[in-house]
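Only one chain is given next, in structure tokens, and it is the form predicted alone.
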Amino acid sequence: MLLAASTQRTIGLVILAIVFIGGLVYIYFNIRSARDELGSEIELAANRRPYMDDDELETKRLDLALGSSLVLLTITAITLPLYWLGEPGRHEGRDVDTDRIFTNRGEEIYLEGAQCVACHGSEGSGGSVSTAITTESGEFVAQVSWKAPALNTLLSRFTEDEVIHTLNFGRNGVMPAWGAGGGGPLTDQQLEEVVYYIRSIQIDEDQINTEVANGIREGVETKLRAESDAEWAIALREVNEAKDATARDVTLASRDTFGFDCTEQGDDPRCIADNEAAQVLLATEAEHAGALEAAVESWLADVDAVRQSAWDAALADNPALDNEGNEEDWRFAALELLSTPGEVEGQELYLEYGEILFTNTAAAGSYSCARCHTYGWSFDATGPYSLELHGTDQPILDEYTQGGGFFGPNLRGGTELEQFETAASHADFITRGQTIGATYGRGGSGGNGQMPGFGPATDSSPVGPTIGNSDEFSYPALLTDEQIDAIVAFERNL
């Protein structure tokens, strides 16, 4: 299309040049053949010769003039449509050029201007930012490392309008306000340029599925390593506890000695001891890697069996669910059983799976619910120790109150059962997320759309011109229906 537009533009320029040069030639010869005007006259002056009469004019001279006019009209009739046919190509070229320029400017802002890369990582892959935790009265507690979510899946979670809102006004007291509307340094156009860059770095469905699956496996591994009675798990726990104890002693000692920890002064003998403890742990993990892998596969297979038993029970209650077109009804009938205590054998295991999804650590928590709904989760408040130059040497929290509320509302104590009458409506809300100004559930107020959606997303009002004839963008789901169902069951049992 761009090549066609370029060819048509060239033809138009050639024709314009021919007409222009022809006009100059006509003017030149007309001036050369004309005589000076001597003044107004009623009859032909003596110094002027008469022109040709009608009999002489209405011969080949008139035919030549008419023929020339016809040729010019033909050229005009052909070239104008050709020019108009190239208009879509010119529009598309403008859109492509706008996309390229805005994306490059947005990348410059991301990397150098606002330096978003410092928190959100290279190409929006996720990172962390150091921030202070204080009490309600403003007293300092600790300097912590806050998980900054990945932005390479951002448009699967939020519309571009919602992204602009967050860029303008910040989020959660950690993400600052960057737009002029919220008192920040960036203009509206610069915010749109950042959105263009974010649009360019979104990852595909296969990458998303891989990240989520890796996060699930990590969560299952952590659970089995902490709770399993198998010999390999006991050995891993013993070595890990010894490593943590060594790391704590080393870090405390190195802080006293150097004023900072071993990550910045690794050549001290006590830091070497820390490294040796880590090497022992790695060797033990390598020794038992096969057993751990088999245990993870077995655990996930048991979860699948519980889910399948719920589907079987739902079908036994209503055989019509197996009819063509009833797949969604069958899914939600099984989910209602999985969400109701005592209805399905092995429900506790399924709810543990839901919690692992709720707290998925992949991509700095981009796929998790705990990032917003659980206080302290975003900065590892229950870690074995929090060692900072200024702060506490103890965990900030003894344990998380999962779903207890923080940036997002409290999900505990049956609040989700009161908000959503059915597990189906609950799952639908998590799939779609909150829409700016729209209510949800029984009494969910319309807000600013900061509850993300985890299902597939379509943005029908993107920023700036779109490329081609499409006026919308589509993005893959972050979680499958099966994964969303497990989260729903977990939340409805908090």
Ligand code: HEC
Contents of the next structure:
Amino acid sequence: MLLAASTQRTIGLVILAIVFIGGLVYIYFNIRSARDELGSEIELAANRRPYMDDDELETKRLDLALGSSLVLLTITAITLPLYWLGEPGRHEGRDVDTDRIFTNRGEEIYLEGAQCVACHGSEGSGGSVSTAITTESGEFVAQVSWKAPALNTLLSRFTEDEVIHTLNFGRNGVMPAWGAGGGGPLTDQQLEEVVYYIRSIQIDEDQINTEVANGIREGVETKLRAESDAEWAIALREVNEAKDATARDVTLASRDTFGFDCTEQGDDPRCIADNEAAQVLLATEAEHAGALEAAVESWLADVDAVRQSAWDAALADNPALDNEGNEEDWRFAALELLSTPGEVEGQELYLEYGEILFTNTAAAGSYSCARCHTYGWSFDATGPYSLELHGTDQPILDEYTQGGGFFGPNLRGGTELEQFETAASHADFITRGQTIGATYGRGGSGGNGQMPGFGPATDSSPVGPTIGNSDEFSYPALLTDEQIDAIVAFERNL
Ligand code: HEC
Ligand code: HEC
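Since the one above is the form predicted alone, can you give the form predicted in complex with ligand HEC too?
To see the whole picture, the full complex is given below, headed by that same chain.
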């Protein structure tokens, strides 16, 4: 665009210069030619009759015609290049207008027309949709709440072309097909308008880092609450179980007696017990909040120590790794060790960290891998189910087969060691993601680009009619190299 702008401006300036210089040259020759002609006839030859003299011939009308032509010519000669000079500004203005109009219309579609907001949250912050799971043959299994990923980081994951593909065809039956291509109600231009709106709500790198870090902490917390042998953890598990038990009693009572409700039957012993359990839970949570926080910190510090020891071990193997320019080699040498069982003490802990990243629940799972690679993860298939809400008391799965394949392929059983010869090329794939039509690894197909990239992204062919679209758009990474490495090590050991 800049190039185009300066070309137009240059052409404008050149024309202006030609007009100006041409004008000067004309004036110069005009003055010269106004002198008396050499050898012109002084007296009329005897055989000639005198014709009307100049004054008679050059009437006022001729003066007027010539004069106004000159004025018009001057105006044309000057305004034409001036118009060219203003052209880039007009393009910019048009781009700004188009941007604004498309973004506003996109917002309208997001909020009203297609109500993306109902599932994806306000400003694309992520949400969920209630949907029925059925068997393959169509029998009802359960009513579930399915995570709808945040769209305010979407353009870090996918190019706009890839987004248009998803909008056209939907996903897994829970994300409707919106585009005419997939039988949906929106035109191609409306899809572009939605993309313009999505462009306008992307969050920055700091916000992303904070969300990811909060998700990690939550994952560590959940893990420690479930598995830690510390006193605080045992106490918390006890009071949580007691609360679950009293809550179950209340639920069963309301199933037995139609209309049973603790807000009205507050003096029922089961309601009193449940109320008390809730108080105890609250107090115990408050009492141990500090210990929990400290345990999370120390767990993360232990992971750091394992990573550091792998970097040290890699350097001990090859002292040239800390030479300038070898940062990447050092990183991947350490990653190879962290991915290989028995090479680094504490590898199990590092892999647990990788699993927490793989299943990061922040922003409706947008930073996770499990939402596409693990069946049931997006709808909490192992979670507590209640007849009232889900139509069943039984969880759909006893446990997840992490990375067992769903929308994305199975990653288990050493498949990734086959697909990617080295941890480095594996990490590179996670960083860039899959590109429409491009192959990857040893035999990765050129699909629809539906495997997101988790590193920084640039989009060099954004959609829409904006002239300035020859510009590239850049978006921040969703995961740091350090986080991607932990996931890679986890996947290489699935
Ligand atoms: C009825 C709920 C619902 C509505 C309405 C909806 N979506 Fe979705 N959308 C989902 C769910 C659920 C997913 C995740 C599907 C999955 O897990 O496979 C999704 C996935 C997506 C994805 C893929 C994102 C990613 O990172 O994988 C995009 C893009 C998207 N939706 C955009 C939109 C837009 C734009 C609209 C409005 C035009 C919209 N959605 C309306 C439920 C919805
Ligand atoms: C939006 C859904 C989605 C998410 C989220 C996702 N993937 Fe994928 N992934 C895919 C799809 C689809 C493919 C298959 C791509 C193809 O072949 O076209 C794939 C392929 C892969 C492969 C290559 C598998 C093989 O053997 O060919 C790896 C490795 C992988 N994903 C890892 C990850 C990791 C790690 C994450 C999280 C950081 C992740 N994926 C998040 C959809 C997803």
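If you superpose the two forms and keep the largest set of C-alpha atoms that fall within 1.5 Å, you have the rigid core. Numbering follows the first chain given and starts at 1. Note that the coordinates shown come from a computational prediction; the quantities given were computed from them, not determined experimentally.
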{"property": "Threshold 2 Å Cα movement between these two forms for I436, core superposed", "result": "no"}
{"property": "S425 C-alpha relocation of at least 2 Å between these two forms, rigid core basis", "result": "no"}
{"property": "Core-superposed C-alpha of S69 shifting 2 Å or more between these two forms", "result": "yes"}
{"property": "Between these two forms, how far the Cα of I18 shifts once the core is aligned, in Å", "result": "23.7"}
